[in-house]
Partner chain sequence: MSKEQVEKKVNRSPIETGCPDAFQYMHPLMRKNYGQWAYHEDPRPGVLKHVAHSGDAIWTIKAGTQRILDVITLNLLCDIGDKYADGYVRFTIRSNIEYMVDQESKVGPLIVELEKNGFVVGGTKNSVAMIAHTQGWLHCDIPGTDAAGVVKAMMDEVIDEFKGWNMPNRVHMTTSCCQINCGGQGDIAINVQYTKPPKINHDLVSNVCERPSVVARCPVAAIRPAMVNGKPSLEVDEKKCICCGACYPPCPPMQINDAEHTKLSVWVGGNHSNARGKPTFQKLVAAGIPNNPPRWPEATAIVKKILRAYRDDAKDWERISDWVERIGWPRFFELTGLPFTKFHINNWKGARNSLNASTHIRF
Amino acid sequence: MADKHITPMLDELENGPWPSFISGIKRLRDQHSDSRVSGVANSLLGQLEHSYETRKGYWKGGTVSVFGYGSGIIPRFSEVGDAFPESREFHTLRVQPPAGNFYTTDMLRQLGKSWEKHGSGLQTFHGQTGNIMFIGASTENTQHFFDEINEYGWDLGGAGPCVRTGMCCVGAARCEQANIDGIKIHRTLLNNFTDDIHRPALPYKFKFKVSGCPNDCVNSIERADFAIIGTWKDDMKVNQDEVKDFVEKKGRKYLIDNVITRCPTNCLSLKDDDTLEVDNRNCVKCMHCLNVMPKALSPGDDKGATILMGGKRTLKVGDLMGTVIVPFMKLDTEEDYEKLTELAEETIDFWAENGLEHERCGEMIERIGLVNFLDGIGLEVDPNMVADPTTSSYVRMDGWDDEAEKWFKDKLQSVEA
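Coordinates for the sequence above, one chain, the form predicted together with its partner chain:
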């Protein structure tokens, strides 16, 4: 290893009680048995200190991929590589985690071992999209590391204009609020699009995220092009004994102030005998009362999912939330899953054909209008899709009678079904 770089600014980040990533990189520099790993750590610290001093980043992108794939690697070449040569090439591999981010310690060790053999020994569980980030390998070792972990079951995630690695909450594995099998949904969808993950050919990125209930722990409405959120249609379950117990422990005032009056649609009331009455037809499944009283209240039995599409962050038209596209669909049988996959395929196909370069699905919906989008993916309008009907009269409304007739016919059909 070259002389240790002096890092007075980074050293400041070793103070304080929260675990320090700087101390961690120094451990690699000072304690790791492989001189390649310690050399890379030293060099990285040197470049990072330089960034802290000058308040600028010094990485640039480029093109690096493993054989057979066009995505999954984030290339990083140093602009100051002459001063910090050991970390001159410092690419990240994005590796797809299992849905729900579960690991055995044995598997973590094995991954760590492969990574210190070929890479920097630095990793993050997980990046913002949801990948395991193996941070820092040379161009050559990128391939070696991938070859090694690919042999024991790990594959790369997306990067660039492609289907990206998905995300789902812990869900049915450990949460009483889960209404859907998030792990199965995540894996079914992602593995249906493996080709679109590894070979970027879409207008821009496309993200699937799955939350077990409307608490939406994976931020899918705000961040996913295609959000699948568990919900239920029938009455929520009320355990009146637990309600009484809650009143006894916390008091009536607490229950009224924190549950009854906080329901957004005013559908809860506490009766004189300390039992709870729920107006289920007006409950919007916001989850608040279930969050406060998880022992007393639970989702119903008629479970399924709401699908929202078009969420994204700032670039380029500003942040957009997802919009309800399917108010409710069952996800029990294999046919249900096929329907879900078909919907995702229709959506991606339509967007691939109609989206402009670098335009997210939500931006396309914004540009062409929801009605055209629904037309494109073969779905009918539904009042659950809007917060309000239009407030503008500047709309062409010839063809009203046909549309009205269609509405009544569809309604009749769904009653008969």
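May I ask for the structure of the form predicted on its own now, the form predicted together with its partner chain having been displayed?
Here we give the lone chain, stripped of any partners or molecules.
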């Protein structure tokens, strides 16, 4: 390894109470037994210090891929590679994690050894897309690393205008609030759209994210083009003995201040005998009371999922939250999973045909209108999509009563049939 680069500005980032990424890179430089890894880390620190001094970034993109794939690698070439040759090429490989992020320690060690053999040793668990991020490989070594990890079962994730790697929470495996099998949903969608992950052919990126309950631990509602959130349709289950035990331990004032008054729709009331009454008709499944009193309150038995579409961060029209497309869908049988997959296929096909270049699905919905989008993917308008029609800017109120009456009449006829 060449002489260590002097990095006074980076050293400042190690001050303070929190761990610093600079310390991690320095450990690779100073303590790693492989001189190649040490040299790459030293070169990277030198270029980063140079960027801080000049207040300019020196990474540029390009085209790098492995045989048969069109995505999964984020190319990074240095514009100051002559000064810092060992990090001249510093590509990132996105690798799909297991659903629910379940790993064995043996597999993590195996991945680490492969990356130190072919890459820089820098890893991130996980990126915003959900992938394992292996940061810093040469163009040649991207193929070697992929071949090795693919041999023992790993695959590249999405990058570019494609279906991105899905995400799901740990779900029913460890969480009592889960209403759906998020891991199975994740695997079902992933297996169906594998080709769309590896070979970009869409207007822009499309993300699936699955949350087992409305706590939405993977932030699907604001980050996913297609969000699946577990919920329930019947009454919340209340264990009154546990409610009384909670009151006895915490006190009535605590329960009122931290649960009752924080219900957004005022649907909770504490009776004189320390029992809890729930106005389930007005419950919006915010999960606050269930989180504070998990032994006393739990989801109902009629479980399923709400499907939302169009969530994203800022791009063309600013941040968007997902719009409810399917208020409630059962996910119990293989037929239910087929319906979910078909809905996803219809959505992606319609967006691929009608979306503009570099336009997310939610931006297309904003541009063409929700009614046209629903018509395009073959879904009927459902009044349950609108929580408060009198204040919604999406709904014209003239003729609302007639349309609602017609909808409920058609719904009743279909049930009777």
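Whichever C-alpha set is largest while still superposing within 1.5 Å between the two forms counts as the rigid core. This is a predicted model, so every value here is computed, not measured. Positions refer to the first chain, counted from 1.
Overlaying the rigid core between these two forms leaves the Cα of residue 15 displaced by 3.3 angstrom.
Overlaying the rigid core between these two forms leaves the Cα of residue 409 displaced by 4.6 angstrom.
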